[in-house]
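So this first bit is one chain, no partners, the form predicted alone, shown in structure tokens.
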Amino acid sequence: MRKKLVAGNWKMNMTAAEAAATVESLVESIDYRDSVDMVVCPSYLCIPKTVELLHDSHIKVGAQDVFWMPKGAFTGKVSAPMLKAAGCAYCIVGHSETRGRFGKLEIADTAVSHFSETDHTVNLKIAALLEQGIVPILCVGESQVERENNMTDAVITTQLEKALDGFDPDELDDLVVAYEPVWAIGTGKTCETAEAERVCAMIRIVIGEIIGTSHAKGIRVLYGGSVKASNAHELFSQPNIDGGLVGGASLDPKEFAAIVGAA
């Protein structure tokens, strides 16, 4: 049976400061459950100091992005190497974010091109995680316009098939798949718990077509988008949701706290 999986994705908020704050108190507010696994990802800046106050807690600290080469002349990049010795355990790659498809525009449109990454970069960042022992947390979903024209399973079966590429089977064995449609990201929309059963469930036979059957039974398919306490139960007891990709919710040490409870 797949262990559930709660991972919450701070994004661009707290200063060092506000994070510890905010991990003293998931701690105090989360029990220790041994069937349910839980990292928070906080911004890069932030990471030392909740490694830190977590190292003896049941929480893994994970990154939200990562640089797929290992050194050189990349300004303002981070690579895995630089993750793994700051003691993450987890890192999310191919956010809609990160790829320039927001489902809740704050900037400029002329700005989207700022974000540029592509389904052939998430293959080389994911591949430079497995070096580091690092999980990745490997994030597909359709936009609002795709999915009105009937193009999700078709968007998100290349955007598997394309980071999966040359990959042995067993490298991917601990990898995590989190389906995050974009149109439900920051916009308070939820998919419809039958809708995102069944597009999770479509994602494990893709990663078996893939990787092979035996592999994709193991590996956990989360949900994000929009996930919170009063929806988590509903859709982590689904056979194909193994647990959630939080984004604002997460930022709540309660709310967050309620969301694993629901797992």
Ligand code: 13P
Contents of the next structure:
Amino acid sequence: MRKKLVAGNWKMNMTAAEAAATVESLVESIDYRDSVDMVVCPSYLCIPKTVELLHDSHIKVGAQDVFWMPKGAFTGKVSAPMLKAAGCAYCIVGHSETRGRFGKLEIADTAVSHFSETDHTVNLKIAALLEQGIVPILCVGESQVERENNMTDAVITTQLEKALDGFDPDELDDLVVAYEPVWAIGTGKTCETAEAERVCAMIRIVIGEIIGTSHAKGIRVLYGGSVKASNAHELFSQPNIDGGLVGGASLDPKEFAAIVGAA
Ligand code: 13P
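Since we've got the form predicted alone here, give me the form predicted in complex with this ligand too.
Every chain and every other molecule in the complex is listed next, the one we just looked at coming first.
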């Protein structure tokens, strides 16, 4: 039986003071259940304070990205040992926004190449995180154009095969995968529940082909993309959806608490 997981991706929102106020409100709002793991992923700058405030709580802290080298001349980057030392238990990897694939584009498209994540860098990042005992939350998903061209399953299969290449199956036992259709991120468009379940089941089959079906049975597959309190229960009731990776709705402690309640 896989334990449900609800993770909040705060993206580039909140100063340290705002994050602290949100965390305090979250602790009051969340009705803790042993059956659900909870994670919040603030920006790097908010991680230390968030870890301190959640020290006695069941809510874990994650980062939104990592650089794969442990240290060195990599201006502006943050390594897995740094995240570990700061108290991170999880880290999102390969989010569509770091791959330059946006559901709602709020920057000039001439600047999109700044977000240059590839399946290869995702693979390197997963290795760096596993070495530190940090659980990777690997994001996969298709764009609107890929969906319209019936490429959804092929795109996700390639993302999984490249991201998980070269690992021993035992190393990946705690891995979390999030199915995040790019077109549903920040757009208010949620994937139909039946289709989200179909893709999450397909993801589990592909993982089974990569690391073996017995390992794949234990891997948690989340759905992400316009999850809110009103649709969480239906999504999380599906047999292959083990929780959610929540963006916008995780910024509101009461809404996030209600999503955790749905799980
Ligand atoms: P929204 O919930 O805002 O659509 O974002 C989803 C997401 O990208 C989580 O990582």
